[in-house]
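What follows is one chain in structure tokens, specifically the form predicted alone.
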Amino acid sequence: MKKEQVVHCQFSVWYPIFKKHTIKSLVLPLPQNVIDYLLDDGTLVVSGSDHNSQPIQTSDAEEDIQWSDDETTATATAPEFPEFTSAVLEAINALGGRVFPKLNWSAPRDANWIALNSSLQCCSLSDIFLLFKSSDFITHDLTQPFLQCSDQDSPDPVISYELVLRKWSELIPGGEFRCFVKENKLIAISQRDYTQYYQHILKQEEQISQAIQEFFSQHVQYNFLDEDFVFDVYRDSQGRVWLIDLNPFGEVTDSLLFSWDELMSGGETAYQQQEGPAFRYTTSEVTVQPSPCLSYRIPRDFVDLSTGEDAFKLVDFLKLKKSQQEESEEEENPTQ
């Protein structure tokens, strides 16, 4: 895998080549000073003045809590960015008020887990900003985008990282598969929800596979800036088939039911004995896994906590965090 056909798998390069077999987007220009908040390791804030701020109710339990005097309490603001923020709200509206947020390359899939609805349904600047600051993927979008590169030795290419809002839509993971291609030839398709069992792929396989081809001869083969890559589509209700995503070919993107190894070395032969592409998917529920993603979260008091969510959480934590200071305290100064 070369940086340039790294470079080549960017949305706002591979968007206007497919644009109408793909979903509706827009693409905006990510500011320094937006990236520069993205990387910002310090205490989540969420930024974007694009909400009503809802008053947190008080109990009678809250005011039990005492705050030292001689100590100053700090209040973490997030920066403000006008210009920015009236511009992704207007791609929004534009965009029916819902959208699927991405970078150049990564959506924030990792961070589902810390939106309200876990999902990464977004109505504004802040509920994408927390979706970003909570995902690796996008880390690596912004600091790693050539790191598996086999070209190491040669310069990056200069990016310009920009916010791509995609219409949302609502997509069932059973309908959505991962295509290898090699040297222009579709050699393996799999199922991207791979940890889940679909009766209806089991049913319909012959048909998903040859729906597949028929979009891939008709629309892509060929009309990408490379001869190796990987591309992600979607089969609706109606048997048409959508282009969702193009990523590279190589272990940064993963291989889902198929190994590199096989990808690399195997693919042309098993394209060659089966005359049409290798498909797999999961057969039978026995063989159902956890979500992939399931790595990257943290328990879910953890999250209440650092976004406020639930006010007596805090309460009852800030109530321990007390007694333990004065049991220390009361430790270290012993009553004669």
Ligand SMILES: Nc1ncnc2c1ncn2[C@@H]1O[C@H](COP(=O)(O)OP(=O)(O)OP(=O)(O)O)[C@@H](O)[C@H]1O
Contents of the next structure:
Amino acid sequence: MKKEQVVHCQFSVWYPIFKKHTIKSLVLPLPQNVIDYLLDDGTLVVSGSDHNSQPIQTSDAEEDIQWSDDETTATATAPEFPEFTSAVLEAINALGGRVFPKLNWSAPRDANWIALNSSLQCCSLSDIFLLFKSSDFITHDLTQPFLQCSDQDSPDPVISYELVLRKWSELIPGGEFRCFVKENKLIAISQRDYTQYYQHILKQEEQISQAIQEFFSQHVQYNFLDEDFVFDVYRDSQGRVWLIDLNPFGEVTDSLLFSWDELMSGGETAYQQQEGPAFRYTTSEVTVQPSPCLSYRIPRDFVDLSTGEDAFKLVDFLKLKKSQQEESEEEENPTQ
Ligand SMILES: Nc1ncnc2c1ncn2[C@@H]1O[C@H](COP(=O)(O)OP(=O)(O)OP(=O)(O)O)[C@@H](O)[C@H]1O
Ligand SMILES: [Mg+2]
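So that was the form predicted alone. Now I'd like the form predicted in complex with this ligand, please.
Everything in the complex follows now, all chains and molecules, and the chain you saw is the first one.
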């Protein structure tokens, strides 16, 4: 995979080509001070000036807490990006009030657990910042987009970072498929949410494969800037196929139910012997696996405690702390 292929898969590059066949979206340039804020590990303070949503909840006791024991340390203040904030709010409103956020390539899929609604649905800039700042995928886009490219000796292309806002759409995971294109030929299709078994895929295998092949030959083939790429589609309940995303043909892109070796090899692989693309999906409950993003989470108890969502857990936690404290005091004063 070459750096140029990664450049071509940026949202703002492919979107104008395939606009008619994908979810309505708006792209806003990301100012440098916002990029700096996203990369700064220290601040997760979000400005209350974005009126679309409630400010992040703080505890009643907050005023009593001394965050700093050093008088000279500046208090953490929320950075303000007034112009950017109003541009984002305007875009969110134009897209119906609820959006799915991305950067040039990635969505913060690894961070949905941190949001109060456990979803990537955002209604304000603070919703977006919370997800972006918690996501390794977003950091990858910002810091090392060309990590796995084969032409490492060539200079990195200059990237203009962008915030992509897509109209929120309730996509049923069983309708999502990833399609691998090599030399402008559709060679393989994989169920996207391969950890689950969907009966309808088994039942409609032929129709699904046919619909995706038609969509490819009518709208995608020869229209993109590369001849090797991966595109994601959604087949809705009416059987209509939509484009969801374009990704580089290479290891940065998850090959799902295929392996990159088989996709790249010119050898005698299953898909070359048959007419159409190889179509793989999970065929039974037995193979169901946990979601791949689970490893990015922290234990549920931590989340509940930190957000104060589960009062009983908090009470138990405080009791535990108290009894530990008493135990250690007893150890220090064994005579008591
Ligand atoms: N507009 C939308 N509204 C709601 N959900 C969406 C929307 N767009 C995408 N999704 C959901 O989010 C998932 C990830 O979206 P997308 O493919 O754009 O992210 P990505 O970061 O490019 O993922 P990958 O790393 O796998 O390429 C999709 O599989 C889909 O389930
Ligand atoms: Mg993608």
